[in-house]
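Just the one chain here, the form predicted on its own, laid out as structure tokens.
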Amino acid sequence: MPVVRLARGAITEALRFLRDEPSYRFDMLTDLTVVDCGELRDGDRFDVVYLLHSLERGERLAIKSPVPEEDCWIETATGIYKNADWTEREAYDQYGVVFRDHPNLKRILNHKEFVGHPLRRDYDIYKGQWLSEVDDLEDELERRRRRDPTPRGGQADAMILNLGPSHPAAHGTLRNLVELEGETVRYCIPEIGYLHRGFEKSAETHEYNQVIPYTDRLNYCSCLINNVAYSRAVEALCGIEVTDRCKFIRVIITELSRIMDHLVCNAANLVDLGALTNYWYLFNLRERIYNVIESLTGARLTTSYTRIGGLWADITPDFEEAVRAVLKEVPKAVGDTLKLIARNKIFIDRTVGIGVIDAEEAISFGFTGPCLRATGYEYDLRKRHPYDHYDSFDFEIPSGHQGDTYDRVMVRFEEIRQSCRIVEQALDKMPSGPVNVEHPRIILPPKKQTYESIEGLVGHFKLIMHGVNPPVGEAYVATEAANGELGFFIVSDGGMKPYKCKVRPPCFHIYSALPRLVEGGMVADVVAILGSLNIIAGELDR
């Protein structure tokens, strides 16, 4: 990816130009992060990194702006990209970089009483803090009242309600403070971070292969995709390419994971609306796919199946037969569910025209995946930037019409069918051969070599003791996950652990649009909209 370095005083003008100039059209801020360069160079300690993407032209660009520690500020980009609101709050929270004129520069992942900025390199990972005071969010609510005064009623008529986190429809960890006028939502203030566990800080203290189990806990409904996405990023950093057999297996487990993810998303969304029968049609199928995954990886939920340079093991002898058998069950489960809901008046009334967002605004919020495609914008990394031989498979990109809750549900159902097509083709075309690269500094040698040759023993020892050592550099690699673009931005200082490992969680950007989607609507619709966005707390909070 091309990298441009800019002085901080020019950053907002440059971002606006790159977004609006027709020959560039970098319409999406893919992610924003900070690199603490204190151990890499002399001079300014921080680099604020903007990862831009022109969806129309399929090009990416990174902009870096150095910021000194003693005068740690940069102008906000919230007036240019809507997802800059949350991404800048995260950068402030984790690194202490101040974004001038940000409308709500407040911690977002860490508790409001937290002292310090945990992703600075000199913050001790073992330092504990006692945090006890509940955030009533009144400061944010009052700020919204002043910024976006509503013509409806006065404050005396309002009712304040906490939607979650201790409620099944809030999926356990999502809290939204809403101000209601009757049953209409005036303001919605999301609070996240209940499941924040410092994934990125933990990654900096483990060698590259040891980070893979941590990726399981991101989107835990499709953890195999996380394994694949992270491994692809490290492999790009190392400059290695996995074997063709490994790529085909990764495609199969990725698409099976996508199917499982969409099944549980739609099942939960429908049961939130009161449609319990559909839940069993879909959830039972997911469990049968889990049986296949368990026989392959030894685990159902947290698999840790990939390795840098390959896989933990090749597929089992009965894997293909088991996959083909479970694929035959998908059309019936999906078909039975659609018979119950596709023309159901209650379902249609609860979803059509509810939580509408158009493509332009969705892109400004950083939407990717099914939520973006539901707006009618057919964008999918597997088609636009093919990897792992996706360009050799025949499949379609489903899309919606108006970007409402109904479209988001139906796009996922159709994507389940398309994933089945990809899996069948991958099984038909899968080549023979090894699943791991032959590289003594990347993959452990076979047991026989370790026990019977000095070269094998030394290679085993070196890899166990010193790990994988990518060259000095950085890489951003994106994978089409169940919720959209799952990216890993990794910086290497040549050591056995990532100097920095930033994950771009797709639902973080999508969830930042929740107030825009629910305000002005009915409070009951918040549940329907939230379910259709498929916010997975492990991925959101990291």
Second form
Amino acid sequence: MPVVRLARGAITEALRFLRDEPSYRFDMLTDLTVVDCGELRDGDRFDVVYLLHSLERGERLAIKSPVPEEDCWIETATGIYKNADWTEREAYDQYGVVFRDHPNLKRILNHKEFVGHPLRRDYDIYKGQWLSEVDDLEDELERRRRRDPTPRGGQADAMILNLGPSHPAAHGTLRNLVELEGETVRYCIPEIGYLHRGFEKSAETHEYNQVIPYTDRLNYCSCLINNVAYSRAVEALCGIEVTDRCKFIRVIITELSRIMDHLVCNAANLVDLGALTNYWYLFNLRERIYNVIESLTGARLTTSYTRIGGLWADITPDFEEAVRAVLKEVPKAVGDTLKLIARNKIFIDRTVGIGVIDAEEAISFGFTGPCLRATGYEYDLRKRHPYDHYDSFDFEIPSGHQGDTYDRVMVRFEEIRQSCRIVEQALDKMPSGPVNVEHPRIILPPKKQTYESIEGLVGHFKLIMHGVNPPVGEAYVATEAANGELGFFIVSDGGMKPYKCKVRPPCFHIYSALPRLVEGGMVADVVAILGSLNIIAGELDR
Amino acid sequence: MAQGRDGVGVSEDPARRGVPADSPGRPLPRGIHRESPVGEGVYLTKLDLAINWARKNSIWPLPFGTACCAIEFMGVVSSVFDLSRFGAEVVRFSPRQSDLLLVAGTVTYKQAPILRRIYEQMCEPKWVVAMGVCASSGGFYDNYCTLQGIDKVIPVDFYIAGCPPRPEAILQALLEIQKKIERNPAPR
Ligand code: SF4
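Let's see the other form, the form predicted together with the partner chain, since the form predicted on its own is already up.
Starting with the chain above, the whole complex follows.
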């Protein structure tokens, strides 16, 4: 990816130009982060990194802007990309870079009483800080009210309601403070970070392979995809290419995970809408897939199956048969559910035309995956930038019409079918051969070699003691995960641990659009919309 | 008074029941006596024991699910592992309605005051299960934002190992909690 360095005072202008100029059209801010270069170079301590993406032209561009430690500020991009709001807040929270003129620059992942900026290299990873009282979010609500050009109703008839972080109708640890006027949502203030468990800081203190178990727990509905996405990023950094057999196995596990992820998302979404029966139908199928995954990886949920340069082990002899058996059950579970909902008046009333967003706005918010495709914009990394032989499979990219809750649910159901097609083809075409690259500094040598030859022993020793050492450099690699573009931005200083490891979680950007989707609608729709966005706290808060 | 499944209470007509609770060879629950000075088909027990028995078979769990462990909890309530077999399927997300707090997942410093508040909102008697290593000890998240075990803020009755624990382990935790309830000397 080309890198451009820019002065911090020119950022806003440059970003606007790159977005609007027809020959560039960098319409998406894929991610924004900061690198603490204190240990890498003299001079300005931080680099603010903007990862831009032109969806039409399929090109990516990184912009870096150096910022000194004292007088630590840069211009805001909130007026250009809508997801700059949250990504800048995160950069401020984690690194202490101030974004000038940001409308709501406050901490987002860490709590309000936190002192310091944990992702700076000199912050002690073990230094926890207690929170005495939960944020009442009054300040944000007040700012939101002031920004409203057409305030409706008086303060007197407003009702303030906390949906979450532990609420019967809200999932996991998401909190939304809503101001209601009757049953209509006037303002919605989401608060995240309740599951911020320091993935990025932990990754900096672990070897490259040891980070894989942490990736399991990002999106815990489809752990295998995270494993694959992370390994691909480190492999790009090392400049190695995995074997064909490995690629095919990765495709199969990725698609099985995608199916599972969509099953959980839709099952939970339907429960939220009151359709409990579907939950049983879909979850039973998920349990069957779990059995296959468990016999492959040894774990139902937290799989840690990939390694840098390959896989933990080849597939088991009965794997193919087991997968084919499971695939046969997919149409029944999906079909049974669709029979119950597709023409169900309640379901249609509660989803059609609810939480509508168009493609252009969705892109500005950084939407990817099913939520973007539901707007009718057929964008899928597996087609646009094929990796792991995705271009050799015959499958379609389902898309919706108007980007509402109904479309998001239905796109996921259709993707389940397409994933089944891919898995079947991959099973048919699976090549034989090794699953791991042959590289003594990347992959452990076979046990026999370790015991019987000095080279094997040395290779084993070196890898265990010194780990994988990618050359100095950085890489951003994106993978089409169940929720959208899952990217890893890794900076290596040549050591055995990542110098920096930033995840680009798809749902972080999607969730930042929630106020836009729910304001003006009914409070009951918040639940339906939230479910259809498939927000997974593990990857949202990392 | 109607006949309970395990033979507590007074049955009006033992002959009408499918399997008589006092059929020879069938052990009666602890503390329930067949010999009665009152007459055939009458069982005597202490009120405390009857209350414990009722409680342990009708636990209403509140899954405080924050992370990956919550996904395994979803597996436990669905058809294959079926938590209802143990009388605990009425999952309630309101602390006012539940008596078993099942903390499934990582709790961060940001979350800790909320967990504490939810625990305080639950009515007595109440029990707490820490599901998974995160809830028990912080797990492998030994860092600046993760609470190193929920027992830093609330008391815990049972810890489940695993990351995440297998569904069977969750069922076992439930059985252990039931035993604990049964042993409760003074239920009020
Ligand atoms: S114990 Fe493991 S599976 Fe459970 S919440 Fe913690 S990391 Fe996730």
